[in-house]
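Encoded as structure tokens, the following chain is the form predicted alone, with no partner shown.
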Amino acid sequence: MTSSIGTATSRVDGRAKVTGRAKYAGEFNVPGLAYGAVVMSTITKGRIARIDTTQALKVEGVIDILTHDNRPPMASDDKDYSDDVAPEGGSPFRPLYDDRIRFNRQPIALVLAEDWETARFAATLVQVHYEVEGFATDLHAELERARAVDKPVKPRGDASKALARAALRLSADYLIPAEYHNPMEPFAATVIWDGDGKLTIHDKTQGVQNVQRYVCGIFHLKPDDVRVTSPFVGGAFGSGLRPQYEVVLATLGALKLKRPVRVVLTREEMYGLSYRPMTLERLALGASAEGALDAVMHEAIAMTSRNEDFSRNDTAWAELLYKSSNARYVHKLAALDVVTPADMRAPGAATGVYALECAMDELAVALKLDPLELRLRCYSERDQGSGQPYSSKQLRECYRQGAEAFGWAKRNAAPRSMRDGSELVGWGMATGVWEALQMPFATRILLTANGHVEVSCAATDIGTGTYTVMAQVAADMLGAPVDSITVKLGDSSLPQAQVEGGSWTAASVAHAIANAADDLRKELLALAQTMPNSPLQGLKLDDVVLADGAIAAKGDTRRSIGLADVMRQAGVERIEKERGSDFKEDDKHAHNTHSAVLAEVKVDEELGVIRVTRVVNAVAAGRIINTKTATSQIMGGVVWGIGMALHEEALVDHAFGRVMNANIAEYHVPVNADIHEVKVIFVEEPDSVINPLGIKGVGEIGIVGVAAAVANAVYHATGTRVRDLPITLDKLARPTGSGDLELGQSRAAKQ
């Protein structure tokens, strides 16, 4: 039989997005919908002193305006308000839960009214009053105030000392601006009020269970009386990783009107929500004539708000990349007046890769060794923090078969070397790092007596190929074909699953399919060996296989039975088991996905645009199990990372604390003309470490190293190195960021 499982398979999906079939949070239609509008906060921070909803209230089709003073009981615990994702400690953001003003676009008032038109209008007609408070948005202004986190990583060495000793140091910061999610879909719930206290709830997120766990707390419901679904999601990348407030909100609509009540975030609100926070990030390399690190030295500074500490691993990868006996890694926060950030594609990684590989960068410039050089000579086998080898790394074969396919051996060294026309041409590359993580999870595998497989799950697709990727492990498993498969996802009342993040759910719902799938293969076997004479007796669990509609020998497929046969002489129309992913932790290897990443920028010489017009990306992840939709998580990866090195940046107006270009005309994201050719390699990676099947995820690694490519090409291009993201045509005109190379004792040079 054919295996699925590594095929370029189409999203079995597909079909219902294409045409419409497919509903999202905000498109559930019910009788008697209720429609809800938001009233943002115009000030940063301060206190509502009154709002006046006099003139909104008298719009025909206004039901009620819900604010901090008339809205349903919500809890008073922070714990209440805490999810699966928060941070550990600090004091979660409350909607509609008090006078208090801690952020600018914050919900304080929810307009409820027949249409979305009507509630919208109104919404202009809520006039608030405000005792305004000085506040902090600003994260140059607060660095010196900034306080290192909880969990320092463990130092190595003497890292001072050897850069001190170092023939050559590199000292140079990079600045990361606020990025914020853009997904197709924005937030959105339906949240429906059947009559007897029950709630149903359609919102955009990456995990239901988080969610009902999260309405549940607040609002002191019982799980059963709370049913959370997100069957399809238009793109989320970490937003709604956490619940946002746009289902708080139409919770309380459903629970004050008793009806059914639907939020949908505009644009705009979106921007009062999640964002990779802004960081700067400050390296100091110390290496020998030859290339070896003597020292690394790596300190984040990134904002985050007044009421939760939310960090993310900026500063250790160079551990998991790079030779060197001596490293300090240092976090620090700066608490701001601002929403708490939140994760975006690559937490941590997107951000301090991005910095370790330029810097890598400058040292090779500094060195006179070609950049895949200098990263070979510093290979590291180990986790040099933990010293523990990897279940697998074949790094080294990414960057041969990525520099192959880019010929890279083709590239000039010195920078404004390579033209095309009035074009300067420029050739750069990075390596990308992500973690291998596996989570707990369960699924339900339903075999009916006419064939029909149902596998269900609680886990979300959030565009990925969860639906997919489940159909083929369960299609291997049991031996049928893909089409023969229903999946049901994005149920809280399925079985257990974690948010879906981290690249960890393709591996960890295979691996439960597989064990729900043993325990069908087990009980359909003890039901074939009590057939009259059947060919299957004697054999033991593993002597047997599925496939093609039957239970057979291994190897011998003459002695099989046909499961409807099976089924029907044991009078059972049904078989039902749930299973969970069961890992055994593996806890003397590193595990880890990478990436070689390289890039061709071309500059126009006397205008400074820039094109990036070739990338490639060579991927170590482990067994790929649908190289169609894995091809499509790295392109995206890699448009992304085009995004970040080129396009997107919050800009804030500090004199009044807002986002000023909360849109998506004036944030800027890549479209069709800015992205060119994109290939994508998997390398083959066996892994029977990792886990049986030797699964890695691939959602994370595509953006790991690409901005920092990019940046490095626009520097062999122009011969000008940009420090600070994104890289414009002021930039290039007019660098920004500081860096210092030395040479023993004394300055040889100021880039």
Contents of the next structure:
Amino acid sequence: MTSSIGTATSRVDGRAKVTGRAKYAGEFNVPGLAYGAVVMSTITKGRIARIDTTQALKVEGVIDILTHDNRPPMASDDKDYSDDVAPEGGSPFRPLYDDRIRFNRQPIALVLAEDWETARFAATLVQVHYEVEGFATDLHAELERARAVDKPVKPRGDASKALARAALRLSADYLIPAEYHNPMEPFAATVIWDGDGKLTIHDKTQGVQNVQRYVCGIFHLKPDDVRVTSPFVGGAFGSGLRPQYEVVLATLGALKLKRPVRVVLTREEMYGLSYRPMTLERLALGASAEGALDAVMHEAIAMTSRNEDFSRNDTAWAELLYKSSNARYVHKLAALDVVTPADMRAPGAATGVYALECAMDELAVALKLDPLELRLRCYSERDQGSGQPYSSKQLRECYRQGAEAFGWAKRNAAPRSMRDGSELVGWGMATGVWEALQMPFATRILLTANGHVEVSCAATDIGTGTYTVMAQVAADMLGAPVDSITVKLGDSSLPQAQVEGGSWTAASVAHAIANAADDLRKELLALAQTMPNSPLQGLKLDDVVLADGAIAAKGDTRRSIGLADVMRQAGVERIEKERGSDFKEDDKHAHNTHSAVLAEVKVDEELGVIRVTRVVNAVAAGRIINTKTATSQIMGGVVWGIGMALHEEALVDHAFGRVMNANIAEYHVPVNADIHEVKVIFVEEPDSVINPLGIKGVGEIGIVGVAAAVANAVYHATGTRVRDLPITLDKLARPTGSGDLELGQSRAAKQ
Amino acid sequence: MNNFAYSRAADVADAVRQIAADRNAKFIAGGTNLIDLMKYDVERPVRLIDITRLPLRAVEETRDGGVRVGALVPNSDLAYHPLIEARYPLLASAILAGASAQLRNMASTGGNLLQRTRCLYFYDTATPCNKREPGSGCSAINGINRTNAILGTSEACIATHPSDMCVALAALEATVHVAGPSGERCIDFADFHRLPGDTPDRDTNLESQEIITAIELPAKGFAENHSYLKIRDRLSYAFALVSVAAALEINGGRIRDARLALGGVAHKPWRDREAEALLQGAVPERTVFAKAADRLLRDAKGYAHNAFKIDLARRAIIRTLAQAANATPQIQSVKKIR
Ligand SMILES: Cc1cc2nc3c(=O)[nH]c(=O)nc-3n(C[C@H](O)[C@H](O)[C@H](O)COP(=O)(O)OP(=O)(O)OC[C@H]3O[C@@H](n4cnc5c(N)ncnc54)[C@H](O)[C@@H]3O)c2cc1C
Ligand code: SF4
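Having displayed the form predicted alone, please output the structure of the form predicted in complex with the partner chain.
Next comes the full complex, and the chain you just saw is listed first.
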């Protein structure tokens, strides 16, 4: 039987999605459903003096209006509002809790009506009177007040001294603006009041059990009384890792009305949820004339809210990637009057590696070295921080295969040296790196005598293809065709799962399936051996395999019995096995995925219009379970990286503390016309250390390095270095070294 | 979004009657702008008068060699109409540079003229805006104004008119046919949109009780030498930072007639007769194009974030005139600038 792992298997849920049979959180219809519309604050900080709901309540069809004054009881302790992904020690935002306004577009009332249109109309009639207070939303104005936060990344040697002594020094500031997730599907929750204090909650989330615990915490409910489902998610990208306020509001509504309530957020309201924090990345590199890194200094200053310290390891990547004996890393946070930022595709790496890889490019230019050659000279076979070897690292192969596919050898090093008619051509490259994480997950396999298999887990498929890869892994483990397997996900009553994030689900879940399949095989063998004249007599567990619907001696398929026969003979209708992914903590290796990204841009010389005409992303991420869904993941990451480089930016007016482009007409992401050729290469990376199947996961690695490769290509094309994203055409025209942010004072000084 | 009543207009006279009867009513055609504005609570009509069934969907030749376009002709139908493709390719191109295919399928000719600015503050009722709420102040002047106007601005408003189609119509010197309680009238395109002055709440000279029935294109279509070039922040589906419509009549190596209109820079499609006069009679070459550009932009004024538009407009004018002169017009489905 051929293996399903490693093939380009189409999504098992594809048909359900394109025919509309796949139900999303806002699509569960039940009789008596009430609809909620949110009223948002229009100020950034202060208190609600008074909310006048008289006019709104007069509208026919309005049932009730919830505010902090009249909502059902909620917990009063910070810990009750915490969740699996909440920053430690913070005070999570509590929707509709009190009269405080902490950020602009904060939800302050929920209008409940018999239909959505009525609720929305009435919401416009709610009059809010505020006591306004002064606020701060501008990171640049708060840099001085930023506090350093503890990070696992420790200094090495004496970076300042080494930098001062280095033959060549480069320091530059890079800026990534706040970016929003903007998933296609809006955040939505349908909360069904089942009576007896029981709730069924359909929520858009990346973690049903996380939401279950959170809701139980806030409303002091028992886990048995709250079931949360999220069978399908129309994109979330990290915005659904923490429970969002729609689920609190809909639950408040259901508890108050004792009937089912649905809350679907508008696009604008989703700009009050979470985002990638604006981050200033300050890099200083010292190198020898031969291109050895003597010193790395990386300081990241990011925004967070006043109530929680959200931060990720922006500065961790330099320490991991490149050889350097002296390094110092500082991560600072500036607290602003904003909602807490959140994880967004490769948090900390998309931003930190962008800066690092642009700085490496600037260093290569100063050293007159090919940028790829510089990476090779600094290449490290060990995690530079821990000194540990990698469980596997095929980054060299990524560079080689990527460069070959791209034609990198034909690059002319001088900026503005390549052109195509009226366009300047630029080739840039960057390294990508992400963690290969694994988390405890459990799965249940149910085998029925008719040969059908059901695999279940509380994990969610956020569009990445979890349903499909689980079916593939189960198929191989059980020797059954993919289409005989049903996968059930996104239900808190199913076996334990972590939130779907960090690219850890595939590896973790595959491991759990393999374990459960082992148990199943064990039981089937025991049953088979009780059969009279069993051909499997005397065989041990390791001597038998499940293949083609039978249990058979390894290497001798004539000694086999059909599973249906085994079960019929033994008089069992079904066998059910549940196991966790109990892999041993491997503290002897570093576990990472890597990539080499190469980009070609063409820039109209007269007008500055930028086109990204080619991208090659060569990825080493262990064993690829499904080359089709994995390619889509990487391609999506490339598209997003192009957007990060050229388009994405929340425009905040700090006079109001408000995002002014809170819609997807004005908040730009790439459209079809912006995307040309994207080639994804998976480099072979056998890994017998990380887990028995050698799986690492590919969600986030696709975006890391892309923005840097594009930015470096733009420099190569134009000779202009733009360090504050996004690179819009007006920035190409501004005099080098100036600009709104007074960035770009890179000094490359030879001693 | 507010609650509203809905009615249909039986014919043009009925539409006028209905709108005259209700100060707070609005016509709805494609709805691609109006419905958005209602969702943002910027427009709060108490009644929507649906005009989509009126017989204003014809594209027909006029007696004096021009073409008359009904107000309800969808933008896509117009762009791909054989008469327009053959005789007014500048108009077809400008339309295809705008919005997305889906929006163009819905958007009407009349509605396109009356679409409102995309100034970020105009859309956000939590901020002051003179155009939305006269006298409340202009947030853009000292705020986020990267996409705002550089020509014809006032202390009260620096918004731009966002249409692409209208830039071509201005260059082609179309006329707007309207009907109102006191009968029908024609408005020259140049007089249709207004500058903000101190009444930025009024975008156009159309009276509130009037309906647009048609656009008329004069016979001269500049089909040989023309180009529409739109510069924006992504390669499609974004409003213009600067756009240029250039139409030239070239004969014996000299420019005999020239039209130049800019989008994304002012409260209306921007034309400058003096700049056009500099082109007339000249040999089509870059130095002349640059002179015309400088003339057109001589009074341009940049604000904190949009000063780049002045130089960008200059370059775009030169490029577009070159495209027109060389008969290599920009092709909207190809994103490489020719
Ligand atoms: C996301 C997005 C992107 C866009 N991008 C672009 C772009 O790049 N370039 C561009 O040019 N446009 C763009 N548009 C705007 C689009 O072209 C306009 O929304 C459209 O042309 C309006 O036409 P409509 O028929 O839908 O008007 P409606 O929304 O129906 O009406 C608009 C206004 O005109 C009035 N009206 C309509 N018809 C008549 C009539 N016959 N007589 C009197 N009054 C009338 C209505 O009362 C209303 O006030 C974009 C729109 C969106 C939503
Ligand atoms: S520029 Fe005009 S539309 Fe924009 S805020 Fe000012 S007044 Fe309003």
